[in-house]
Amino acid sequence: MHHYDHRGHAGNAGDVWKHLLLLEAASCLFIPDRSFVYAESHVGRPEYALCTPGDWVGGIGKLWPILPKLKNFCYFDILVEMNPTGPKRYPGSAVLVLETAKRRKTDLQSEIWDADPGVAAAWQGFSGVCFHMGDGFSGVESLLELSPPGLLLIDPPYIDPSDMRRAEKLLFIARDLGWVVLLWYMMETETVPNGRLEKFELNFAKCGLDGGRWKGCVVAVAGADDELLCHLLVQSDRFIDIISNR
């Protein structure tokens, strides 16, 4: 079975989209000393090292220089505290999230999965999360009636043509369950239908970044309440101005 192998692809334009919503979503989410469950579809590897040629030349590496005026985001000072000489490491959503629940002295229940067995040995001893090996839409299904609410990320690879339908399902349950979702996908591909929910897009090239073959990428929010959403309203806008204007 042939899986989807995001080495080459770390830290692109679209991770930092995606990873910037996550966190801001996480950071107002999760309260200190309260306990949080965070679940991810399909998560890959704990961490990449950043080489080159590599897509996050396009991405991370084009806000590197500016990362000053970038700091107060929570995404970007836990990329700087791990990279103090430069770009050479990115982690994974589950582990940006697990850093953010440190900083917030939040108790957190990671459950992720992924069906890559390259995947699952690379989590092998990991502490504060529990993987899963299979398939992320149904596992992740299973554990939304047995926990308590959350945050969910669904990001699944599109290499299979049933993976936006698939994700689209999980999201309006997650959300009718009260999860708060996140589903990323790139603006070429099909769109998740309207209703109750906010989609927050991102311009590669308006914005100074390269994202290769693709214009932009998009997340979808569902289950926010008015504070989230106006938390993810304000600081997006504000990375964008920043990023466009650098």
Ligand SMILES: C[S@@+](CC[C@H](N)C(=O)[O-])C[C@H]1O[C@@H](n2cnc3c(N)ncnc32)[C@H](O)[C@@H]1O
Second form
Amino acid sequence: MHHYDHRGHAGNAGDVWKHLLLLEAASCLFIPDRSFVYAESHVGRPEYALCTPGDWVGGIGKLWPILPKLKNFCYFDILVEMNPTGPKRYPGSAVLVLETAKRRKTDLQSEIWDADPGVAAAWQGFSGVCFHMGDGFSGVESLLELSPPGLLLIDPPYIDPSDMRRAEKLLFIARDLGWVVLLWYMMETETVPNGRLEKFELNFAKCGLDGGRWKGCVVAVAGADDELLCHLLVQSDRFIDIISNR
Ligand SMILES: C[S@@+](CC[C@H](N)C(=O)[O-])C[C@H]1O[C@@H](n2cnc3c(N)ncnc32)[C@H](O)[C@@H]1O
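For comparison with the form predicted on its own, would you give the structure of this protein in the form predicted in complex with the ligand?
Once more the chain from above appears, this time first in line as the rest of the complex follows.
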């Protein structure tokens, strides 16, 4: 069985794009004093230490000097608040979404999966989430039948050749049940889901980020209404504009 550990990769250029769009979607969807369901099939840890060397240097590390300019984006504001003395801590996707819900005063029901026992241990005692140890594709699929629709992030490590096919299948099932779905993958991925999806692409080098051997990444969005899509387009363009002209 393949094993993937996100600890050396947290905060990389791909995480920046994924987490920026995830939190913009969450900010738009979360309504104060209402409840909302968030699901994630491949959640990783609650938090990561930013140690050197690490992929974060080419990702969030490159943006650290201009974080004050980016504070209007929920994602960067959370990072600034968590790191008053410089880059030390990087929250994982679920913690970022939880913090966004807190700020929006939304009652969040988080259903999150990971197959790694080390990740499961890291979530032990963490309140406000329902962590499930096991395969996230089948886990989320079983949740979809029981839960009201919400926001779903599918973020597999793509070390198993079946990951993209399973991610695509889950995305369309969830979308057809009324969920808003974000699917993250590297630009070089050959099999890319098609059919009524909006794709938000980031070319790392053009934006002064370093993704190592990867040219860029994509967040595919399904099930979003016009208001959400418009918000994501405006915010992603604003972000690219700021970081390309720094
Ligand atoms: C890219 S990392 C997740 C990063 C996280 N979503 C974030 O943005 O902070 C992928 C995670 O998938 C987990 N994983 C691998 N195969 C899995 C499976 N079949 N089901 C659930 N989790 C799995 C790994 O243990 C790893 O923690």
